[in-house]
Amino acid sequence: MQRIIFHIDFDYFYAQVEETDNPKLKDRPIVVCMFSGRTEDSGAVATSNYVARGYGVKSGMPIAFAKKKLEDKNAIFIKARHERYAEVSQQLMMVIASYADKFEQTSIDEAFIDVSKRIENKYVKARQLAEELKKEIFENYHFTCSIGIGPNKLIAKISSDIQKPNGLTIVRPPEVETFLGILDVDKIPGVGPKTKEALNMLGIKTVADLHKYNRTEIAEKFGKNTGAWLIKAANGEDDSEVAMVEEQKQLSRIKTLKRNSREIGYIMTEIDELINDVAQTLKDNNLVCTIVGINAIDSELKNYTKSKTLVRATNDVSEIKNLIRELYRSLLETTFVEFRRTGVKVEKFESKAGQKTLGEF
């Protein structure tokens, strides 16, 4: 069955968090750094905004080199705040998940969603949905992201990188061969410098070159498994599903209410579908959770969370709904604001057989 997959990639994420937290910095070169502590300038650049990139600053560059490039440019060098970035990521990922039939977070600033059912496999609706998602993220959180849309994860991933920042690229099935053909071979995810060099030595510069190359020779040069993977990628083939990964530690959903409210009945009605979705996702992955929580955001975009650790792990939808109701009652008793967005989350997964997921070790 035809699928339509989004890959969402937040632009210069760490630096964008710093810009959002302090808008006065926006037009200045911002460099987020991983300081080693040996000297004032020792360490490497984690990321930078596009102003700094315009002066040649790149991720992984020594901080001392970056400072030379930005000398007299009114640049700011900031120590990475990983806890803050994780907090913002969690909020943004909840928004993304609310648009998905299936959701898979792959890093702090990237995720795949399968939207095939939601948009009835229609690319016109895919564009509309992507624009709605980008608009909600920008208007509510002031972040930009680039979205790639395609018939599988590979094409979605590659296309999200084509029009950065704040891009939207759609590759329909008939366009896959032409889209891939002109790209440098290292645009295939997983093709690093060494593989690129080896391919270049065979005269393979573009994906089209790889597509036309003798398959047997590719297998002999790179091994059966890697060779088969390279050929499939050159053909734009990827059968992998969008699904929870073993290392994923949390599953969450959030939605904007039709009106601001602090009425428990109205809130529970609005999030009923979210709870059903979370419980079904657990069941589909043969998982149970030991922590149930809520996430609510008021009109000033202040975030409120509550959670409860369970004595017995569960994926029962009725039990989760009762726990969510209790948590919202408790939150409403201790706050006096109306909520604009409300969400649910489950954490600390175990298989139904009792084996913990890799993320818990």
The other form holds:
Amino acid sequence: MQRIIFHIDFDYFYAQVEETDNPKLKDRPIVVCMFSGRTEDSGAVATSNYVARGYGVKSGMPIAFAKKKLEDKNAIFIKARHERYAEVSQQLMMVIASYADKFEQTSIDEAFIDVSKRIENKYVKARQLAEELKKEIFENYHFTCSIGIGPNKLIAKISSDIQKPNGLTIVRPPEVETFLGILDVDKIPGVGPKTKEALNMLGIKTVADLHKYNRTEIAEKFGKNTGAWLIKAANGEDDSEVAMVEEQKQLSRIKTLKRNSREIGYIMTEIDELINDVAQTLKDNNLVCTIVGINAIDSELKNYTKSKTLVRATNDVSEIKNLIRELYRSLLETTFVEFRRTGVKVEKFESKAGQKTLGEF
Ligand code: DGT
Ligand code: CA
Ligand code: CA
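Any chance you could show the form predicted together with ligand DGT after that form predicted alone?
Whole complex next, starting from this chain.
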């Protein structure tokens, strides 16, 4: 059976977080900056929205260059807020995971999902599912993303990058060769400027050129491993599984409280939604957890965690809420601080049907 894989990449991610947190900024050029602190403007651009890109701003560019390009454009320059981006990323990834048979996050704003089973390997259903996912993310979180769909991770990844922002690109197995053929070789993930140059020297500009080239010569030029990998990529082949990496075998959510607190009632109200989300993701994926935990950060930014191992695995939302309430009670009894951020965590998954890990969900 052919697999169907999605690659999801959020558009102008850091800048989009700034935009959704402050919608008034929307039509202005927004530049997210990593200030080095040496002089007022020294540092580099992390990313910018598409309005700023229209004036030539690019990731990695010195902030001073970006300022020059955006002179008199009513642009806004924001210092990167990594903690916030990670928090938003976590929320969005939870939504994506709920659409997956298998889920693999590969960066703060990218993930692969294998959806073969839930759409019975049908590409018509793939489009519907992708549109549903985009809609949910847009309506509930006001975020756009670009999705690439294909028979493996390689094709999905390349196609998510083809139409940005807010793209949806589907490459069915019979279309793979034509789709790849016209692309420049550096569209293959992993082909950097050096490999590109070496390939160009051989007269190889497009993936089709690479596909036609003598395999033995490629292997001689780039070594056996890299050579074999290049040839496979040019064929559009990639057998690697969508697999959750070890540290993702837990689900956690954290939020900043509207005010610092050490009141159990207030904390539980604030994290109610987080627990609903976590429990729903378990349910959607037919999983139960055997460890429930909390993580909290006090007003001095000190970290606290507590967890409880269950005798009987669960995904029941009220049971999880009770356990979390107990954990927060005991945390409050043993500390005197006020909490600034509070979170929840579930770990050690089992499939309700049998022994399965989240890597296969
Ligand atoms: P896109 O996907 O082209 O619409 O735009 P982004 O901004 O989402 O770009 P992407 O997916 O390559 O990177 C995701 C985030 O990673 C981006 O929002 C900010 C950060 N990032 C990307 N490139 C750089 C860079 O050169 N320097 C720094 N500090 N951060 C970067
Ligand atoms: Ca992105
Ligand atoms: Ca990305």
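C-alpha atoms forming the largest set that superposes within 1.5 Å between two forms make up the rigid core. Fair warning: this is a prediction, and the values are worked out from it, not measured in the lab. Residue numbers count along the first chain shown, from 1.
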{"query": "Threshold 2 Å Cα movement between the two forms at residue 187, rigid core reference", "finding": "no"}
{"query": "Rigid core superposed: residue 265 CA moves 2 Å or more between the two forms", "finding": "yes"}
{"query": "Residue 312 C-alpha shift between the two forms of 2 Å or more, rigid core reference", "finding": "yes"}
{"query": "Rigid core fit between the two forms: Cα deviation of residue 254 in angstrom", "finding": "13.8"}
